Amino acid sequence: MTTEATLISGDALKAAALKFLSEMRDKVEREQNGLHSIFDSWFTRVLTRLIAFDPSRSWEDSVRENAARPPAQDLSLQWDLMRLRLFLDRWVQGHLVEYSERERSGVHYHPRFGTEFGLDVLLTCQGAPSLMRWRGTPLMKNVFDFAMYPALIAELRPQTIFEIGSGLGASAVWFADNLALSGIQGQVHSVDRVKVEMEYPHVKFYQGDCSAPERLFDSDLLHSEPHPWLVVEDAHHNVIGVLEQFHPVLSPGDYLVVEDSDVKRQAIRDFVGAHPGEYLVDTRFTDNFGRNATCAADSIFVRTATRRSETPIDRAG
């Protein structure tokens, strides 16, 4: 755990909290018909308590003093303040963030996964002892990604999805169903070492080996399928080779997702390091349910413009 001073604090914390509160209130009225989510209610409740302290002092000092004052010893507010600081520390970074910055700020969280969840949640989020299923077939996705991918597909509206690592085929079918639910006439192309023997509308399965990434998909296919694309790497073999194979054919605004990234961090570092400024982490999807509430920790990337001086794609406007 890094020192406390590296987290947002003092006047910067107060300013960020008030700015977020203003935006949250606008969102509640505009999008939620005045109804508060659990998070909205918690944030409002905590901020109300913090604002009541002496305005000339930092909230950190006031909460620390309040917790030490007998007989109350209100330790719950200490927890609330830390959660507030962690949330606002990443919120002020914006929603498109460099991978290196995500790794730097990850020291406040789980040392391996960079998430605020404990190992107990991570162990069971795919289902335990039985996996989640889609159309009767085990689906190798966790409950957070089960909500994240439909949101990403609905916003991106990909015309093409490439999946590297078919597994049993359930995820490709699930992607196709989510395209259909969003009214998108898209196509899913899924490849694995052993071709899935299944037929499903708008899904094509292929046989290929990541040790020869240039042969995973036909070159004509990669140069003809319509954009935007969603590319999902879930094969765990020759990761950087696969990513480099897709790099020349990805367009600005396409999304590249590297699943199970906790064991692929060096490959991801090498890849984004070779293409500075061209891939940014979209934290709206990595962090919507908490920091890195996804198997693609720090690795839901949007492909930006090809030159660093150009403005990255910002779909939020």
Ligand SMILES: C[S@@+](CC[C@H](N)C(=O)[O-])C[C@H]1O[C@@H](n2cnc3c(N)ncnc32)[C@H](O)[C@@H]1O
The other form holds:
Amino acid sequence: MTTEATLISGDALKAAALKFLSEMRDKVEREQNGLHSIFDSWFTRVLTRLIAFDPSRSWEDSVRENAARPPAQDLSLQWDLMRLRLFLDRWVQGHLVEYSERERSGVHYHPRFGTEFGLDVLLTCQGAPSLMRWRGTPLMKNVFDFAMYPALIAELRPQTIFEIGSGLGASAVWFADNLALSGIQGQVHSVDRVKVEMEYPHVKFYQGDCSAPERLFDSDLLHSEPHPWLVVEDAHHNVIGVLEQFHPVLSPGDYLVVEDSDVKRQAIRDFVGAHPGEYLVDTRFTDNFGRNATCAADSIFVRTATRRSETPIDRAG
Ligand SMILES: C[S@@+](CC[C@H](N)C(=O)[O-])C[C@H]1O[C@@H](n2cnc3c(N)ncnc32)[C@H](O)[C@@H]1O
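For comparison with the form predicted alone, please write out the form predicted in complex with the named molecule.
Below is the whole assembly, all chains and molecules, this chain first.
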């Protein structure tokens, strides 16, 4: 792990690009019946152009020189190369990444959110002026998370979802509907300072205050509900206290999502710092629509089986 974040370049960039291209081609045949996504097409097109440059030189040098040469028709290739480098820099890290490493490599992105896009998208992606709704009730998820959570639920197949911060109850209902869509007989437990008065199959709402995290959920419940769990912190109060409360009852493979994490970074740093190697960011979910295209920037964690000093789990992706 480096202390300074340097973006992939030179021969390492070329090797990563060719490796990714080969895996991408396999995926296109295996999963997409030969059909290319927008990203697949773009990647192939850019790589075809880069490979045509003098192989003894780095792509960075060739593209820089090419852009300076009149007529300046190839400025877009500079943009393409930067996108390619950012993407491959993430890809070579594998899909499970330490939080500290994510923060370090975040310097290449939006200074506060670590996203590939800007505040403009973040301002409106929950809906503006109106929130999205689920079964008629306003839902405080953004469009990226609206696509991310179903994928996470379909893969994790959580038997239990704990939500801290029910809002109007729409997210708990949406989680339950997603469990059902994936054919999972799971249960959602959702707590808020103000209890949601709603009845819905497989959802239980509770009253609780994050100021007293030990009383958010009954201890018997926390020791009896089946795993895997998906725990979603979305109350924004006493975050470290809430995360520490869950830590002893989380099992390897459980997922912990801290929403709106741009304002919770110190709490997250303290939490993962207190449990080295036990929580890794799953970048398949934070980055699938672009780096940190989620309100849970760098904070979709999988609870690992090991501590840092022991054998690490699969980091190859
Ligand atoms: C962002 S909203 C939750 C939105 C909901 N999860 C959704 O996606 O639609 C945050 C919720 O946290 C609750 N909250 C704030 N402070 C709290 C505390 N100290 N204890 C429990 N809940 C709290 C608020 O009442 C509010 O409903």
